[in-house]
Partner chain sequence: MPTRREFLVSGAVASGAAMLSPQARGADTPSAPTAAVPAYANLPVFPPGEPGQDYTPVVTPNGVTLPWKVVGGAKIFHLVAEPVEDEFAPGLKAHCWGYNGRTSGPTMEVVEGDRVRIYVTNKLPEATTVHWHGVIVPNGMDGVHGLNQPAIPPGETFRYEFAFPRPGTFMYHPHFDELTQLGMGLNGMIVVHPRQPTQPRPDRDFVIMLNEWFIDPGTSRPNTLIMTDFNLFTFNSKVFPATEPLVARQGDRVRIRFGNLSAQDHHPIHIHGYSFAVVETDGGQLPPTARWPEATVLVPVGAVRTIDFVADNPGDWAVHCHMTHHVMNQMGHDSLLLMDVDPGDLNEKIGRLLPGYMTTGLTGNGGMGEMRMALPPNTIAMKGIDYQFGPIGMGGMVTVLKVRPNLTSYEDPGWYQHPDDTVARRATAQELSDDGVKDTGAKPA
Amino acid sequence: MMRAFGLMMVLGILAGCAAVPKDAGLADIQRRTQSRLGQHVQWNRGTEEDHQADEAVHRLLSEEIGPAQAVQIALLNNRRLQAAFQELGLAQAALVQAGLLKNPIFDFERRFHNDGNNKAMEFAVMDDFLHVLLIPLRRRLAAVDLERTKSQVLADILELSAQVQASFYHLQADAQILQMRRTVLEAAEAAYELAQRMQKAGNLNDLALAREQVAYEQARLDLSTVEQGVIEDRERLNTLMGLWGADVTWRIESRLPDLPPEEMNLDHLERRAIETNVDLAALYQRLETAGRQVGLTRTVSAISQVQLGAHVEREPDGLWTAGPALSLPLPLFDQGQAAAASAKARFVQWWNQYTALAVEIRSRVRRVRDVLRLTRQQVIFYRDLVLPLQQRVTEQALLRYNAMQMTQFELLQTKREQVDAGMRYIKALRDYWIARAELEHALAGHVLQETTAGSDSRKGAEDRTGRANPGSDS
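Taking the form predicted alone, show me the structure of that chain by itself.
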């Protein structure tokens, strides 16, 4: 029995020497991020690699950045993402804890005989026997939870990347629209100044002058609204990229990319999105964990306090005795019924959530696919038909004005209409690139929590004015 006691002590010492690995699955996260996004992530823990990541961020900020550079800055610098990486450390620590033995319990008793001479002593060392038997199962469950945590962190990475890209395209579009709004304001100001001169000369009535003033003041208001939108867009990107202080003076590529000549592969989108979705994989891992727990919960709950150990006793006559010790609860009342029912309900709950998420993924992918197709058609319509027609109208108006067959007010109005068509084209191009980025991320493994493509939830600055959108007369 003393040998058994010694063996338990040795096992306890060896188990106590287990350390928490530092990697915690980071290398796997980096590999999967690189394969899905072509980007690098870094968990900041004060290493030389962290210093190199900081240098990479500042190097990118010193140049004109595009959407890919903005995503890379965010993945290296966003503090919420760094906080998410800590979940890896917690899950890794839980995996180590699952493999550790419980500390044994040491009992000591000292008894005195009524004559005060004879004395008895009793020693016992006990450990949770069931806990030892379930170590392999607990380690498997903790390993599944670590994989689930890795999937969740990867989902956070993909979510951040998609948000950065969408915000970047909003900023690019608003910056282009801002330049056009300035052109509209210049035309409205010229028309108003001309109207003032003509009114003083007696060639324009007060109503016509008032209309030109209204157009001028509205152009100023529209310009201010777009300027506000650009500020909001930049600050949203500053937040996503984790920037503050002198780092917020970054510059962006001034124009949205042109429409690509070939569309991305849209075949079997639903199946591809389901197969790669990391949120769905994380839910499946939860479902797998819940399924494994269902079968054992009732038994474990009913006999959860089985203890096995060694017992040593000194009798009053000085004789020492030793032997094994067993502590076993009697399952008279709690036989694990409630725990088993709870585990089964949790399994059904995760199954329903898994199925619901799969349905949502399919629906969102179909929606973004349709938005992508429609916005591409709109961009082509504006590029190949509306804008050339507007250019021809402006050229003909200029000829008529030079022939004194059109007033300057009419010429300026024609120019405003051309600029408005250009802004509608930019809006359609922006929506196309946002939808394309969202669909690419869906195929990379994550559907945005709040779909941005074709949604009113994150309109650009020009849309917030209620003017210069498709169907508007501005």
The other form holds:
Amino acid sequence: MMRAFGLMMVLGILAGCAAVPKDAGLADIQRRTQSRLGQHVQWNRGTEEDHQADEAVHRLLSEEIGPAQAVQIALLNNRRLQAAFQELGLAQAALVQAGLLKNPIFDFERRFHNDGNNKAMEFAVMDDFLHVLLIPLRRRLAAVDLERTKSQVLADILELSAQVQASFYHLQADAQILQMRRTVLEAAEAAYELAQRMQKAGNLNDLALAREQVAYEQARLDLSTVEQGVIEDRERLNTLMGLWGADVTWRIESRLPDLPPEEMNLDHLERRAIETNVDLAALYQRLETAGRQVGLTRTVSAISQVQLGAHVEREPDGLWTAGPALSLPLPLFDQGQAAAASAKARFVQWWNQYTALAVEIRSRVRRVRDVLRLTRQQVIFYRDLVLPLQQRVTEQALLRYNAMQMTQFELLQTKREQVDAGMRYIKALRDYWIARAELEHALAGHVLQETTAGSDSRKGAEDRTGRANPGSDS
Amino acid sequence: MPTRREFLVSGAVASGAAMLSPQARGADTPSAPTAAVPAYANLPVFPPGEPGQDYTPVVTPNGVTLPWKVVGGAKIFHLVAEPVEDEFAPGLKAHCWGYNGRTSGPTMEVVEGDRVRIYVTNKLPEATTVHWHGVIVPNGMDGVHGLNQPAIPPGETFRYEFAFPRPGTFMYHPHFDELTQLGMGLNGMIVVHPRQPTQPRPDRDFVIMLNEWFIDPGTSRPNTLIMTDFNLFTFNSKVFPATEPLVARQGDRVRIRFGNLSAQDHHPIHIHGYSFAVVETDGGQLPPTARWPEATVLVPVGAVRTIDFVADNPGDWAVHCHMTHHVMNQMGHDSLLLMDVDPGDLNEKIGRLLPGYMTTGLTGNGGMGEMRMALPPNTIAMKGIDYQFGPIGMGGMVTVLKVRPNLTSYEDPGWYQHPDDTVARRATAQELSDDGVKDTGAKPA
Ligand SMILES: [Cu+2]
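Moving from the form predicted alone, what structure would you give for the form predicted together with its partner chain?
Every component of the complex follows; first up is the chain already shown.
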């Protein structure tokens, strides 16, 4: 019995000696978020800091917000991210758990002998022998798991930030396009009104009038479509920023930032993206774990059914007997070959997953880099060539109108075409900023989604938000 | 077969001056058939006609007379067909083709019976010829490429030689790639004065070539492919107000010779303040009995009309084509019809989108001359020149006949000074009342 207690004490010491991080790695995540995104994250756990975060969110919401502020609000206020932080708590708990002995099973047995008064009592404390032996390994696995959870939370942070930024640029662009659509509508309205007045004076036929009306009604529809887009953009951001109620009336900086004169550093882009990628790092950790398991599995499978215990027995004669109990399966059939093969397969599987993701990251980074370059060229092309040219076209059209070589209808149509070019410029500028944000996130460790920068459609934005649960453990 | 020179000499020997009697010239009319030989056959030899002595020189407004010299009894002319720049009016220049540096080309002025050798140098980028429109010439001198002669290649000089057997007003122009070459401005007038005039010589003898062009506002090249939609109508390749006035002293005998080498349009030229008679066409003189009084003369495409009148009515008189589209310049072709349209606040609405925009034509286009809106480069206003009573609302085929008493020079005498109370003015209430005019159109107070 003493031996049994001694063993239990040994196990207890084993269990208690490993240090478990008290903040579940939050500080590490905060540090990495700060260095990678320049943003602060907060895990709301009912502390004074929660209150400060809430105040910070409202302070940001009271001013016109830009992309960085939107990201900050989301990082502080998105509840799915907060849910993800709970995973940290869970992983931490698992780590603590891994360091504890399983609660021994207290097996109490009272046997009633035929003689009626001879009270025999038997109880045994049985513990899983393997469990005890594998505590260091379990602790290591749990620690890896915590690391992986941290990586996952960081990935969620990056994903959220990337989504917010892309959505924000969509909103800014749509808000600008909305203004332009209003100008187009004004031009179409003026033309239609002129046509109506001309028809009333007997100077215009019904066909010409109908044509101008069609253009006008279409311009109204076009405006409505963009209005819808702005609503969708705002709601996407409301969701991402975790806002509701009175908080949804935020205002944004009304113009997309101008093209920065200097391009971001694009040197060694693939290598940098690979080095910092969080998902890849998480996969590597799995790979490492799997690698370790390949070596261990044979042993584990052989002894997994070994039970070690202390057996204390009081014989009917009143004598207590105590001794180690051991039950040992004979390894006649399962010598662990299958488990080993399975672990090896698992390792190769992770290895391939790892390699595949690395290939994907490289490809996506290259693609977004090229999109960045192209959209920069397009923006410059619009800004320095097409827009001044369109302005010139409008000016020349006015001169030709003055020379009575052009009608007001054609003149206003020319104006509409100029505004159309302005809208295309805004879209190019938007795509530039989205590509840039994506590259920056890639260099911060984010896995770019398949449909990202350069896919000029609302669908593209939808796809980006397809990973609906930023806190989910995918 | 005798050479042409021998022909001329033998003609002179055989017929002498009698050939050129007024009666002989009347032989142009169908009613007096003579021997079936061309007019240049049996032409007597005359010394080359001299200005001042044999004729009063013509005036080509905005133009010049082609210089000549005499060699061996023949007048020698030299025409150079070449690219030229023409200023249709200040503000509109175009790359055209012309003769001797100008369009229209210099007026060739000779006297009936003059023998000429005309050297034609081609400095155009393509071949050319010269046709002497209306002049009775031997077939090989007629200038139709292919039919009468090989074309003159670029860089070469051809020689034409013939005599002018009858007086009149004719034209010269290419007969090679006519659409391009006439459209680009290659044309000129020929005046053949009578050797023995049957009527008093005119004191003022004007030569005006009519032409039409299309120059898209903002361009500087006549578009010779245009078939009907011309936007410039010129007197001697100028549009009003750049057309030089026709100045005459009161009492002068005035002759105006109109030739028309427009591509597609006849021009009814109307002269204000006068009645006149057409005295000749490019076919010859009209007998006085065949003339009738006119105030407008229709000058068909490819024809000449010469009119005579005595400048007895002093003043500034409009001389213009009566086709209203021909008294406009480049503007005014593709506007909306806004007559009587209530503009509402459209001017402001469109102006917000297009700064500088102005709605015009709401009460007609009479105000266009005054607006002076910004125009494309190298474009002249549809109309608009300030005169003593305001802007003149015409452009294109317009000039002013200025008749003054006691002129000492034919320089532009400026605006006509009207005798007292000879200018239309606002009616006074007394006059309206005296003459019983009731509906005065006055807005109610
Ligand atoms: Cu005309």
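We call the rigid core the largest set of C-alpha positions that still match within 1.5 Å between the two forms. Residue numbers count along the first chain shown, from 1. Bear in mind that the values here come from a model prediction, so they are computed numbers and not experimental data.
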Please say whether, between the two forms, the C-alpha of Gln179 moves by 2 Å or more once the core is aligned. no
On a core-based superposition, does Asn402 travel 2 Å or more at its Cα between the two forms? yes
